[in-house]
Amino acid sequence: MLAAQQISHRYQTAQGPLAALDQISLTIEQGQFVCLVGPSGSGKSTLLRILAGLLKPTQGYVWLDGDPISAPDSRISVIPQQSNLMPWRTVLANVALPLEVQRVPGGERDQRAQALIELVGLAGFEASRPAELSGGMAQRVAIARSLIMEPSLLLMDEPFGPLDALTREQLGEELLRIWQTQQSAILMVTHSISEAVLLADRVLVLSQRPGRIVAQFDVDLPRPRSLDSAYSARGGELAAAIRASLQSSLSPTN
């Protein structure tokens, strides 16, 4: 569904070229759920601001069922670290911002809106302010948000970073429901190694800047998955190979 062919970036900054990623090529198959983790700096959320059309790479080519991708796309939403609700707007209002902008009459607005919401577990907090909610909660709306225009792709860029360990974890389990009963595709950006494993069909690693794919891994754990198969012998195995990797490639001789 989603191909990636060749993308390099580099940024001018005042000391000259910073090559951002280097040769990178993936694809993405309708409704799996690939997470890609590398260390900091390695240009995760640079790539997904080119697989969204966001950045123009300086080099490669983007495709989305076999159209280019060179702008932002109806197709393909992206959730970022934070929230980024509106302040003033309920939470049924920013749920349905982004058929607001598509000038969808209120009445069908609001009755998708109301579906979303109780898809991800906030029946009850429609009147609710973002001021009113806590952190995970208010990443649920984020997401419902995102859903809304019914994308074929999801670029989650680290969704779950400011919350504390218990939350990240419920919402991965979250995340896991609503991506069955939706069956977009999802890239997810994470730090989390068992995060990874606990909610990917595959894992892609990224070395350090210039960040390229070094390594990727197929998640062979039996779905509908829990937080125990992330911590089962096999999601051990798993997480203990992804890591290595990780380590690898932040030696000298990579």
Contents of the next structure:
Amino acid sequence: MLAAQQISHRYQTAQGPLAALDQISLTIEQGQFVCLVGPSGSGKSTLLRILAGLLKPTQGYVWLDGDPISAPDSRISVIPQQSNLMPWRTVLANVALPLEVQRVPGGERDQRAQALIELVGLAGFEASRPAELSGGMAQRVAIARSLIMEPSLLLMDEPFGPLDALTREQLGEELLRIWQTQQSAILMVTHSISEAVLLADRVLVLSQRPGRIVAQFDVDLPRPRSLDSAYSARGGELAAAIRASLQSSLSPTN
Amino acid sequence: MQMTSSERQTAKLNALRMPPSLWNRLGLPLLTFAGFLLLWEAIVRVGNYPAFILPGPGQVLRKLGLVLADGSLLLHTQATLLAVLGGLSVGFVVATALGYALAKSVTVERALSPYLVASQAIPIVAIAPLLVIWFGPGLFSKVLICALIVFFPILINTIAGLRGVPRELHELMRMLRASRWQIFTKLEVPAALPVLTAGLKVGATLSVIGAVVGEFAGANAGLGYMISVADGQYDVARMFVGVFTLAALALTLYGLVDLIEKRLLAWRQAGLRNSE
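Provide the structure of the form predicted in complex with its partner chain, given the form predicted on its own shown above.
Next comes the full complex, this chain leading.
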């Protein structure tokens, strides 16, 4: 469904060009959950911005269902690290924003937004403003907003990054449940190996700058999964293997 | 999806906070005012000043009754108010439009910003007489002076407000493939509004000053004109009435903008309550 071919990217800085990504190729099948792990500064966010059509790579191409992606596309949604809600809008109006931009009539708009708010467990908070929500709740709103266009691909950039460990695990499990009700494929950048094992069908390991894919792991844990799956023997094995590959990508000899 | 109980607790607590009491909002400022009047009266009595140097509160109050009765205060207040509101409107429209262009285009900013900054070095008092010579002592020159004086703070706040729109929200609108107009109405205007209304508040009080400056430079009506005529007649009580009316005018305008701001920015109350 999504195919990226030989993507390289260099930033122009005051100190000269800075290579962020080096020849990255990857494919994501329909409905697949892929996690991207890598050290900080491995160009994960850059890659996500390129896949979203927000940034033009120095080299390489991205295709979605056979169409080249060079600008934002309605089939792709992004959930950023900070929930980037509009503070002047209520939860309902924030979730409905994408439909509003597409000029979907008000009644249908609110109905669809309402359904998603219920899906992410925020029923009763439709009229609240973002400032009244906790970090976890705000991220739920951002998830609901990104799902409202029924995207075929969801790009998540460390969506649970700023949250505490407990909320994070809880939201991870919730995300699994939500994903199973949707048809979207997900590509999620994360720092947490256990999170990647819990969620993904496939884990890609990125090297330090310039980012290259140094390893791929198929997570063959049975679905539906829960937190227990990540802590199972097989889950532990996978996590250890991913950690080892991350570590070797960090070593100076690499 | 279940929310943690602490999440629900925070949400409930936020709804319970009370607004400040009537006494705190009105009683305390009134008490300060009463204290000020007493001090004033005491200074007049102790110093035994004649009315043409420092009239007491009672004399000023009698003068107020007089100018209210003969309709002159109303007439002059109307003239000043017209200039203030006219100048504020003209200045606001021009400053926000230009501010938008400056914030959006580096070229426009490079071409204009040195002159805009330099224009602030010229005191409005110095060019007010010039404007009165060119455009006459009527309303037009006053509106112009008010517009000039409110222009800069509103311009600066427009630029600051637009520049302060979070990059992530711009990116969000790009992801949603919003049109320029949608970005303007759904993102830029609401996001810049808090800073913009702050500029408007400053502008409202400055506009009153602008009107008086213009009326001092040459006019046939207005509170500034009334004060300047009273000055020539050593009618200090009448000058006091003029000054207090001007202060009341500025205060009312400020309060009005504040009220509009609270209406438009009701969403911020939630955040303020939360961060207390």
